[in-house]
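Have a look below at one chain only, the form predicted alone, in structure tokens format.
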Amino acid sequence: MLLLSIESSCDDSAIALTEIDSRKLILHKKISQEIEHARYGGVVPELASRLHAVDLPKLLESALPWFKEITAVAVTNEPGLAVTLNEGVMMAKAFATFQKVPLIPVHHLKGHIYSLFIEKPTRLPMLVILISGGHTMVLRVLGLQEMEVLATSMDDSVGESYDKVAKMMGLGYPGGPIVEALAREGDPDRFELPVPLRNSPLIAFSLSGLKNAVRLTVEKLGGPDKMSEQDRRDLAAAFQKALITHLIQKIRKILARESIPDVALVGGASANLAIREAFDSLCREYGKRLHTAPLEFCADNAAMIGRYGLDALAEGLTCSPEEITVSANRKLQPGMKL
């Protein structure tokens, strides 16, 4: 028996085919919207929902020798961008209809969370360090369904601010693995960038004041044109230096208090190789784990959202295609469940 998942939340079409009885990737497809997306410096949610239209069939159509053998279908309703959550919506409504199979809606976070544990079993409860291309935040994960917000950007998302400072620099899209590049090779104390809220006793991100630091810097350099290569490296290499700092002084807050010795790091932006050192050497530090997924797993991806719909499948979490909806971003505070 197998479980059918489909991720269309942003600028990623994929779909993975997993063994319900031993969690056992069979199929894993992707196909990325980046080049698409790149001549305009960002995502153009129209565009990226024509794509998808074109691209799950592709996609679906791999799964054709195993159709029979599908037992249901997981697929991400929320949140994201509601013109891409309606295609993959639209493909596994239609499919479970055709097959008599249940749906089980994902929470796309919950996804990333259940990166983790792709081929695994489940281990909880963690604090969980979510970081990613819409969210930053902190949450404490005790089971499937019991999931708390324990800190959150009260502005731009990690990942987004990766990207809006690649575009300050002329660089490209998505800016996320560019500016980490760069910054293995500058010089992180050529330029002193402000660390935020370094003297609020708020726990909470804030990564606005950053970003536009880092714009007045490219702005006294001349303009993205006139910048060097050395330039670019240095204030990359400045940018994510505070922006790590910033994530460690807030969530060491988090760890001093909390009693949960696993700790895991997960979405697009944990790929960053200088993230997850920081936060490693943070959890030594408290004597706690530090649990991340495998590289090819931390962006959006279908593998995540059918590890999460295994678990709950087995608890009895699906609905029919008439129940399911789709819902675009909602804002997530402290102490609102996931």
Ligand code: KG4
The other form holds:
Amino acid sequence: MLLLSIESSCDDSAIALTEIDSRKLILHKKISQEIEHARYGGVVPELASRLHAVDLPKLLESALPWFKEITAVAVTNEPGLAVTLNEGVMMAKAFATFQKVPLIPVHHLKGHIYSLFIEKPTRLPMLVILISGGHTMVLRVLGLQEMEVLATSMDDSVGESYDKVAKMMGLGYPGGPIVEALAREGDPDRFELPVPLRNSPLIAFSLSGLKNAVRLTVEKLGGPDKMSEQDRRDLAAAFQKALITHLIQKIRKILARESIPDVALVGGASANLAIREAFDSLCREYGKRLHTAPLEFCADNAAMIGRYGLDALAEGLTCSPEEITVSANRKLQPGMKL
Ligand code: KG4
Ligand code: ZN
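Please could you give me the other form, the form predicted in complex with the named molecule, since above is the form predicted alone?
Below: every chain and molecule of the assembly, starting with the one above.
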């Protein structure tokens, strides 16, 4: 018995097949639209939706040999871009109707959390730091349906700020891996950038001020075309240093008060090795264990949607094709449940 899972919340079309009893991944494939969106410096929703309409059926075709063994379909139905979520949900609905199998609606952020458990048993409770292109938050995760937001970003997300900094320096999209690679070679102390909310007692994140400080520095250097390779490396290093200092300062306060011993870092930006190392030392300082997903499952993928789907299926959290709905972004605040 296999679970088919589908992801299309942003700019990656992905499907996976997971064995329901053993949790083994049978197939996982993804077609990324990064190149198509790169020339616009960010995701263009209508273009993304059109590309999903082309790529999702191609991916589904690769699962054809297993069609008869599929007994449930999990699909991301929130949050994300409504026009792209719709593409995956429509394909899941058509498949579920035709094959007469149940649907499992999956919250994309819960999927990122379950990327920790791909081909592994579920291990909860956990304090989860989620840093992606769309979100930055800390959650107390006790169970499948017990996830509470403890802190969020008041403006840009971590991934988004890397993307914007890359764009300001005239680099490509997505900016995360490019800025991280530059930062590794740069001097983080050449430019002094402000650590956000440094003197505020708020346990929240804010990255737009730091982004503006990067913009002003680029302008002072004469714009992206006048910057030398060393300027780019040093500015990337200074940006990343201020961002990490900010994340650590705020999350330290949460670790100090929460008794849960397991901490996890998930989401596309959790692939960043400098961020991983900083959280590894922080966790050791507080006697906590840091968990991360394998690098290939940090960014959007369908394996994590399937892994959440397995636990949801076991709890009977299924619906019919008529019942599933799509919802785009809703502002998450501390105290809210996912
Ligand atoms: O989780 P994800 O694939 O999509 C969302 O759900 O948003 O995350 C994509 C984001 C992009 O903003 C990308 O720049 C960022 O993750 N990212 C990184 C790194 N790799 C990807 N950010 C910082 N450092 C990286 N190495
Ligand atoms: Zn994501």
